[in-house]
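Given next, in structure tokens, is a single chain: the form predicted on its own.
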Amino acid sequence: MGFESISAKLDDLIQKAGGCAVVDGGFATQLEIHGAAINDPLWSALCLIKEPHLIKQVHMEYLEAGADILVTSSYQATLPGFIARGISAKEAELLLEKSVNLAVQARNKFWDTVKDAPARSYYRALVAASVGSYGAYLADGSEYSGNYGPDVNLEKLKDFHRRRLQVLVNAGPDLIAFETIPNKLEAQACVELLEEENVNIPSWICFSSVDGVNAPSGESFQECLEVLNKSDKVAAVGINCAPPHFVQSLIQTFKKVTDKVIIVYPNSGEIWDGIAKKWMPSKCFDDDNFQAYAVRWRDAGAKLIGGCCRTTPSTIRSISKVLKEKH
């Protein structure tokens, strides 16, 4: 299957949305608003076990806010993570499948209610199965440093991601979303896995950034994107969970080194206080700011725009409104 046929579904959505489609926002943030307790190594994936109805509710809220793409609740859902909690390998795989099924069910239910509405501004949303980085599984902050230590090589990273990728693909999402990748090595592992597993649905690979210039590892994005540019399996590349004020210059950097679709979904700009164990308020970004910056990001060349940690459906509603007001 050629690149054009693999990426056609994503390209079609972008075209229907007028050239820039909307990704959903912070998932764990919204779960907590609804009372979920996720201060746990499994993070939002804990709700797959305890409160799956909340996951479906949050998906619906983002669809109602105008999201064109739902990202599943599998970011922190890893087989080793579940097994460490005493869950069998088979049960763990079923939970991964559930993360896709809940998003698909929400999407289909929502679509049934709006597809015949006059003058609708909605399109049949796509479901992207989230694959968090190895650092996210470690829960030691290394997705924001890229420092996995000398014992982590390409084969170890591929072995870590392989079975989760297989299970998620078999569950039937429209896309695969590799998120908060911190270094070139893990990006290469993702690309090689897509080839080895012959994944024939489009994928995006998003990096984080802590300085607004390079990947967390210190490697340049030109280095990191070299391996991605060679892959027909990767339809989009970009940035997630970085401060929003980094995004415009990073889009400009990416535009210089890749022809792939560019996706950005930054966090709110709030800072996590590790001592007080709470988020410190952002001094510069609220929904109105996000709305204004979303236009700049689109005009700079991003074709997929959403939010990450600490953004909410109201953030996505403000982005959707301004990006779709002419369409």
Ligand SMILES: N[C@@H](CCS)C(=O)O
Second form
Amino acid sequence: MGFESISAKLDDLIQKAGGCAVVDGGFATQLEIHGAAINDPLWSALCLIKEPHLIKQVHMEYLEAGADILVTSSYQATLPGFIARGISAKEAELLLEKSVNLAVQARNKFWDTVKDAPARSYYRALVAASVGSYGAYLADGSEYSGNYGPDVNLEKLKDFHRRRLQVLVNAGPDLIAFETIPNKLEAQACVELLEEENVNIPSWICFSSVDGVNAPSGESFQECLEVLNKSDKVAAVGINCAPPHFVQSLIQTFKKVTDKVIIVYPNSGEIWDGIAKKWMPSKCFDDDNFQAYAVRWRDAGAKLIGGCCRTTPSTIRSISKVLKEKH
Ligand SMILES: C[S+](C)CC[C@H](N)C(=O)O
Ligand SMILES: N[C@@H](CCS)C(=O)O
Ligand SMILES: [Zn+2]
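Could I see the form predicted in complex with the named molecule next, after the form predicted on its own?
All chains and molecules follow, beginning with the one already shown.
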């Protein structure tokens, strides 16, 4: 056996999918469509405790829509978050494991039903374990400001992420998905942890953006990516949960500052009010817009494309259809 790169499985999926694979869409917001009440500090992670069947249902919907990668329900599932609810540390770790198991079970079940279908348009999906930013845990909108205050330093962020990362990796996902990272410090914490914990599955690290130019902290993506570019553990970098009309030029920015795979999965364009805990109407993209733009994002160099908050299985169906059309 020759040497296999850490990102071989991901590269293989991208290649099989014709150069651009499809990530799933908004997870928490799709749970809400099914009636989940998640206006809570745990947000979608509350369903791991109360309504796990809905988690599996949403994963199945995205698989049917053509997602090649499922992102798990662990975005806001954190050990301190669960412990604050009176859940023991052991139970909290089991809930993290459960987030991976639910996605793996959905993926395996779906694949069993489609793998032998003639002229199938599906690939065996990969499962990416979501690691939401520290700001997601704070539940104060700081994943869109990058403002963690003067008491937060590199070590504190590493301490926050370390055990969750270990538990998620041990649960056996194919990938790790760091999501809505708002500043350079947290990006650095993620990379240092991947190295220190010798994580041997690939990761992507995605930033949010509120001005379409920089990370929410105001730091340039060039600065943010310097440290990520040095690590082989980071397979892909990009943007999630930013408005779609920012994405084209952000891909161009990323192309200039990294050779890594570029991933984009913007939200619908609505804006999260972290204090009122509501989506505010803004320049909203419908599924047709997403479909047209997905082609442009692919042509600009993105190799992983999906949707984030308020996008739905129908958005992912549109993207998958157009990106997998045979020419
Ligand atoms: C990506 S935001 C919409 C997630 C929810 C936020 N962390 C909160 O709990 O308010
Ligand atoms: N994977 C998470 C990201 C929220 S920004 C979700 O889709 O709910
Ligand atoms: Zn989002």
